[in-house]
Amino acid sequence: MLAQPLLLTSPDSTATVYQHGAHVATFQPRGQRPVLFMSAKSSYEAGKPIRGGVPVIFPWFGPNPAEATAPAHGLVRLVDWELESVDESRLVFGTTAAGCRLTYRVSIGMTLALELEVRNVGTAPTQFEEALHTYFAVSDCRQCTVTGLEQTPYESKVGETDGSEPIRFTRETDRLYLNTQSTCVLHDPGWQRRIMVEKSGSDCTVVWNPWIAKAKAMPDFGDEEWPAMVCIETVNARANAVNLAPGKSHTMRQVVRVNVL
């Protein structure tokens, strides 16, 4: 098993984070709802993912183009990283990978901030992918809308093609929304609040649900969990990979606020 979180607390509110993957998983406004999904099938063991929260992808997104046995979404959320610095409400982190020193900024109050910084220290350039792979808790997903994506080009998994209105969930939802920096909302009427997802350095946003037969082949995820989430990611993949020659460094941050209706 892992070992246990470290408390992030400020007068706005509390989150934890994991050593294993720098891996926040929870973010709680104080007098509020939980902002994050944990699935109550995670796996807490070493060298294993944990499903929900805040992963960290690096440095490919999803399966390894060249070998189909690495491990999907990199390696970085499969290791402890180095705790460079501590205080009551911001953590900092350290790993490498690749040939690159990630460096994982977290901090809250009334927002969740959290900054990659990617610096090439090798002596060749390099490409790589990179998300913040957060999954928001939601009161019910076949009622939330997902705004800020509307005619933003985007890659289906699933077949889905109507980009043109806000996202509604009626099905199984895996979209690469390309060349955009905009900041998605997602409306959840339930729960009566709107969570906002703003960022910078990353000209890629993931919409993601599993929906009911995603949810039931994934041992590390609940069968009946899947109305429960909403995955609105960062990242930085496909024809929007990061390119960074020696000596650069690439920095991608993640602001998440919430509005009580």
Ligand code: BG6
The other form holds:
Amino acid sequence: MLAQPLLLTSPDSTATVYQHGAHVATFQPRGQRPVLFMSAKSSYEAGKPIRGGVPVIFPWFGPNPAEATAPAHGLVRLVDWELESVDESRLVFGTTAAGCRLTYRVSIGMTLALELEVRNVGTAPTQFEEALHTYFAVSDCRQCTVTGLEQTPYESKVGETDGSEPIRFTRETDRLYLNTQSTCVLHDPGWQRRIMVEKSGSDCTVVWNPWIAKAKAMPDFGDEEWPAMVCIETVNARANAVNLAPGKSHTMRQVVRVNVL
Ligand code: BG6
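Right, and the form predicted together with 6-O-phosphono-beta-D-glucopyranose (BG6) of this protein, after the form predicted on its own?
Let us now look at the entire complex, which starts with that chain.
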């Protein structure tokens, strides 16, 4: 079992964050529904990822391109991070991986603001992928749309070919949009809210819903949970991987804002 998560409070919201993976598990504006999805089947064990909330992905996204047995989505969602500072509404974590020092700042208020800074502490240039793999809670993904990525080319892992319309969830969806800095909006008419995902220092966005078969295949995800979540992920991957000279740093930010209609 993992240590209990840390609790953040602000006049406008609360959040819980595990030191394991520096993992934001919940974020809830006061008087509103939870913003993040968390699977009831998630394991909370050392060495395993938490299924839901905001996994931090580094230094590779998806399967490791060179080593088939390496864990998916990198190393840092599997380990405890160091707690560098704690305030009522703000936490700073640090960890070292792949020759880089990572600093992750989590702050809450009207928004959930996340900032991942990576510094190359080695002596050679390095390249990495990274993501804030955010799981949003929705009333029913089949009623939801995502705007902000129209006209943006994407690679699909599952053969989707939809064009320039807002994203609708009608099947397994697993898209990597490249060269986009756009804000995305998740429209949820069932819960009468809009979730805005703003970002900087990120050139890719991933949109993911596992749908029926993949949900069944994932041991740490309930068979019937797929309608209740949509992932919109702030990413640098593939052609948008980050190159960093020794001593240099790169910062990726994501701000989540909720509009109740
Ligand atoms: C997404 C990927 O980012 O993460 C999907 O695009 C993947 O292909 C999903 O299935 C979940 O990955 P994991 O390793 O947490 O099961």
